[in-house]
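Heads up, the chain below is alone and in the form predicted alone; it's given as C-alpha cells.
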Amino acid sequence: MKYALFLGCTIPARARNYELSARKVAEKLGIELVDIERFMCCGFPIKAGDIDSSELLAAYNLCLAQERGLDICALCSSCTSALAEVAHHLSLDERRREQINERLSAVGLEYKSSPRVRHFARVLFEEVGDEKIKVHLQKDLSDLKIASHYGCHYLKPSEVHDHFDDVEDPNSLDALVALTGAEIVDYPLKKKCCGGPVLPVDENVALSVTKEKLESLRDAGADALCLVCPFCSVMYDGNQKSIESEYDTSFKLPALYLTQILGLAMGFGRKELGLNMNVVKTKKLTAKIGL
C-alpha cells in the first residue's frame, strides 16, 4: 500500500506526536507514506467565506498526488472530508471541472480524474484488517477502558465516504481499539461535536461543550478518549487545563490519538509515540499496561 501523505495545516503546527504515532504505525503494517512538499491547506478553514477559492485549494493538492499516480491517505478529519467532498463533487460537474481547471492552468496543472481520498483510520478499518493489524500487536492493552470521540467530518457527508461505516450508529473506531484488548466504554454524548467549531467565535460556549462530554466521559469510567483529529485534540487535550480551571473541576483524562493507541499495543514506546507531547500527562494511563 503506497499513499501520499496529507497533513494539512494543524498536525505540523500543533500535532508532532499524531503524524510521529501514524507513521511509526503505518511502517509496522507495510503502509508507505509519500511526502508531496508542494500540499498546500486544505481548503477547508475558508470554505464557508469563500468556497470558489476552497474548491481551488482542495483541487490543487488532488491534482499533485494525481500527478504522482498515487491516493491521499489523510490524518485529519476536516481535511479528508474536503479533500473528499471536492473530488466527489468534480467528478459529476464538468463545467465546474473546466472552470477550476481554467484557473489551476496558472500554475501548471490539470485536473483529470480524483485520487480516491481516505482517512488513515478508513484505511486502517478497510484496506489493511483486522487480521493483519493483530499479527503486529505485542502488549495486551486489556486494562484499559477507552471510549472514541468521532467527531463531525469522519464520517460526513457520508455519502463522499461511500457510507463506509454508519454515521447514526458508528463502530470503526471502536472496532479498531478493541483489536489491542481495551475495554470499549459507551457514552451518552457519544456523537456530539467536540465544541471546536465554535472556538474562534465564542470560547466560552466551545468549552463548555467540550466540559459536557469531558464530563460525560468521566462519568461512563473512562481512562482515555481515542481521537482522528487535530482539531479534536485541541479541545479535549490542548484545552483541558483550561476547562478545569474555568470550571472548578478535574477531569486529567488523556485525550490518545488512534496511531498512539495501536502503538502502544504494538509495542512501540512513549517518546517513538509522541505521548511526551501530550498536554494531559498520560504516564499513569501507560503504567497500567507496564510502561
The other form holds:
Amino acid sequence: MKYALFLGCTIPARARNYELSARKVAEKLGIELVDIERFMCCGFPIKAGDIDSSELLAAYNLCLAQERGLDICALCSSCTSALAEVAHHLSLDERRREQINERLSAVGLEYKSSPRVRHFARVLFEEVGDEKIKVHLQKDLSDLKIASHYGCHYLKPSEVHDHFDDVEDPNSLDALVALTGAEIVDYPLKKKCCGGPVLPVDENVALSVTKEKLESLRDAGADALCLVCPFCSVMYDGNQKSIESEYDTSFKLPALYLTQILGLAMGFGRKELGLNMNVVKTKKLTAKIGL
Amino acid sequence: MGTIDLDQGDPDFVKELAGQSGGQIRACFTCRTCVASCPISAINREFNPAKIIRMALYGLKEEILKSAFIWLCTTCYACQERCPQGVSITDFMTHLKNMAIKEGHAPPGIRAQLKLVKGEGRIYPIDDFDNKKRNKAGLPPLPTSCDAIKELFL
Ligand code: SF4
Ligand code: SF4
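Since the one above is the form predicted alone, can you give the form predicted in complex with the partner chain too?
Next comes the full complex, and the chain you just saw is listed first.
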C-alpha cells in the first residue's frame, strides 16, 4: 500500500505530534507514505475568500500526485475534503478543467484525471482493515473510556467522500478505537462541529461552540477525546485552557489524535507519539495503562 | 438580522447566485431543518440560514454582503446534508462570502489568510526554526520557500 502523504499547512508547523504518530502507525502497518516536497496549501483556508484560487491550489496538488501515479492520503480532514471536492468537481465539469489547465500550464502541469483522495483514518478503516491492525496491537487499552469527534470535513460533503461512513450515525472512528480494547463513549453532541473555522472571525462564538461539546463529553464521562483533524485539535486541545478560564469551568480532557491512540496500543512510547507536545496533559491518562 | 426591508431588493442578485453552485435556493420551502441543524444558530439566534436564503430571494444583496453574520458559517455542511430540497446551503454561504470580499467587505482575519496563502503557498510558512524542530522530532525537512505559487498567481 503506497500513498503520497499530504501534510497541508497546519500539521508540519503546528501538529507535529499528529505527523509523528501517523508516520509511526503507517510504518508499523506497512503503509508506504511518499513525501512530495512541492505540495502547497490544499486551498481550503482561502475558499471563503476566493473559491477559484482555492480550486487552483487543490488541482495543483492533485496533479503532483497524479504525475507520480500515486493516490493521496491526507491527515487533515479539511485538506482531504478540499482536495476530494475539487477532484469530484473537475471530473464533472470539462470547461472548468480547461480553465484550470490553462492556469496550471504556468507551472508545467496538466490535470488529466484525479488520484483518489483519502483521509488516513479512512485508509485504516477501509483498506487496512481490522484484522491487519489487530495483529500489531500489543497493549490493551480497556481501562480507558474514549469518545470520538468526527468533525465535519472528514465525512462531508458526503458525496465527495463516496458516503463511506454514515454522516448521521458515523462509526468508522469508534470502530478503529474499539480495536484497542478501549471502552467507546457515546455522547449527545457527537456530530457537532468544533467551531474552529469561525475562530479568525469571532472568537467568542467559536469558543462557545467548542465549550458545548466539551460539556457533553464531560457529562458522558470520557477520559479522552479521539481526533482526526489538526483544526479540531486547535479547538479542543489548544484552546481548552482558555475556554476553562473564560467560562470558569474545568474539563482537563486529553485530546489525542487517532494515531496516538492506536500508537499507544501498538506499544510505542509517549515521546515516540509526540504525547509530550499535546497541550492538555496526558500523563494521568497514560498512567492508567502503565506509561 | 432585524426586519426585512423589501424596498431595497436587487432583482439581479438571485440571477447572479443562480449561476453558481449552491444557487438552487429557489427550491427552499422554509422548513427550517437547516436552522435546527446549525451549530451557530444553536448559540446565536441572530444567525439563521433559512432567513439568509429568504433575504437573498428578496434580492437584499447589500444587506447580506455587508453583514457580519455570513462569516459566522463554519462550513460544517450539517444543513446541506439534511436539506430535504437539496439546496447546497453551505456552498451558497461560501459564494456569499466570495461576493462580499469582492465588494470589499471581509473580516481582517480572512483577508490576511488569503494574502498569506496566495503569497507564500501556506498559512504557516516553514522557516529554518520549524525545520530544526522537525529534525529534532525525527521528521523530514520541508522547503522554506515556494516558487510555484508566484507563477500560479502572477
Ligand atoms: S433545510 Fe432546505 S428547504 Fe428547509 S429551510 Fe433550509 S434551505 Fe430551505
Ligand atoms: S454550514 Fe454554515 S449555515 Fe450550514 S449548518 Fe453549518 S454553520 Fe450553519
